[in-house]
Amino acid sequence: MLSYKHIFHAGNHADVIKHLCWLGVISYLKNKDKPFTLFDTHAGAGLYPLDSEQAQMNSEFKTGISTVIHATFASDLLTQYQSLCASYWDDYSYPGSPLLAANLLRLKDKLQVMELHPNEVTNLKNTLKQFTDSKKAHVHHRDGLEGLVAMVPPPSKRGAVLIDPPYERKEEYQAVVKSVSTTLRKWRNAQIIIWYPLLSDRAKGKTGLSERLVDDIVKLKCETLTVELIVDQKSSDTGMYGSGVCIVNPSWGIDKSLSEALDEFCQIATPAVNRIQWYNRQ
């Protein structure tokens, strides 16, 4: 099934928590002079026009990047996120995770991005052309979880992974766990960010699968840090009432920088109900 397109949800509250975490991990890797490699398993189109019919359908960006772009923050991480998005906002567009990462790469660093949807991978190649031309980024038309397992560990042995499937099928949850487990056997010190939705009873058969995913990741016996952003009441009609990230091998200080950024985001975010929910490092 390849029906999912991120344009309908680009720049929403889920993108905010996911991309803040992604930027935080990349910034930590840049503290050392050694090269690193980033892997993005479900890269999407890379850039999303917010004035498109799809983005305007539910205008989800109004609960995310729209509240961030003109505010003033004390958080360095939130300020960096705002700055990276600003030039694209001038064209009323939102940069996805591969484009955000590509903008942070040094000459020695690499970005491996994967996308299976044929239309989206074409858009992705166009979006990242300047980075692929310079050999900083490489676009792969393949299943992201399969591609990740095939390409790790990178030559540099340093790096991070972002996994954010659409979770259209129930089987995707366990596929993520299996992929993370195999990746860690091959690359034990990989920093892995797994994004997941928080779904109410409206999701029926998918309700509770994200919570089980996190439990299964924790059982892999690596250090983990999990944070969730709740934007609505958990009720039978809510659908996705928030989302979270589970970070495997979290970088030092990511909990503090994420907390500061999300605290400030919650103060300005549009939904009336918003809070951060933390799980201790395990």
Ligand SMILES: C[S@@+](CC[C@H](N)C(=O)[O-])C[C@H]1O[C@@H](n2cnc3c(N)ncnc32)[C@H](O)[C@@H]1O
Second form
Amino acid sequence: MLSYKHIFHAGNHADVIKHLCWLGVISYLKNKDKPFTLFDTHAGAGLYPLDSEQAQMNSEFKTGISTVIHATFASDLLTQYQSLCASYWDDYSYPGSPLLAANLLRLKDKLQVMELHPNEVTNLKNTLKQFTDSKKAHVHHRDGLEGLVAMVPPPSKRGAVLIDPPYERKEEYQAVVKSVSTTLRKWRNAQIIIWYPLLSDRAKGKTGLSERLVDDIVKLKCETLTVELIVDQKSSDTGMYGSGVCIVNPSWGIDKSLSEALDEFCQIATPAVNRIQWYNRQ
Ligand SMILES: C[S@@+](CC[C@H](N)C(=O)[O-])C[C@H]1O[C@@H](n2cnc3c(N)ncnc32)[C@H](O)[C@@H]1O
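Structure of the form predicted together with the ligand (previous: the form predicted alone):
Then the entire complex follows, led off by the chain already shown.
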């Protein structure tokens, strides 16, 4: 079952927290001269036209990038995110995680991206070819969690992973835990960002699965930092009332830069974002 299409959600509040975190981790890796490799397990199409029928259906980007694009920020991370998005905003489009990452790579760095949907993988290849130096980015048409385990550790042993599944199936939550556990056995200092939805009781069988995922990641006895952006009441009828990122082996200073960025985002977000929750566990 591959019915999920990110175009319906591109640029929403969940993309904001996920992509800020992704950029923060990549920026930290660039502080050192040594090369690094990035892995994006569920890459999507790479670029999303916001004037398309699908994106316009619920206009979810109005809860995210639309509010960010014209504001002025003190946060370096939010300013960097805004400026990367701005060149695509000129065509009323939003860049996904592989395109954002490809923009930041140096000549010596590598990007390994995985996508299972045949149409999305074709779109992704075309997008990376059109907008980036595609030699640095390698697109794999395969299962992202299996691909990750097969490809780590990278030669330089430095790098980061973004795990951003659609969570269409209940089994995907525990598949993430298993893949993270195996990845850490092979590559102990991998920085891994796991995005997850926060689901109200309306989600029935999926309610609580994200919380269990985070608990199980923490039990892997690695350092973790978890931040959640709550945009609605948990009791509401909205289904997804927010989302979070669990960062395994968080880079030094990511908590501060993310906190500054999210605080500023919350001040301008529409509808008003209720709150940010942090957990720091070792
Ligand atoms: C949430 S979207 C990714 C968005 C992207 N990470 C971003 O931030 O721009 C999830 C993607 O995973 C793809 N997908 C679903 N199952 C997959 C699997 N087992 N392996 C790799 N990709 C998969 C879907 O086709 C979809 O494009």
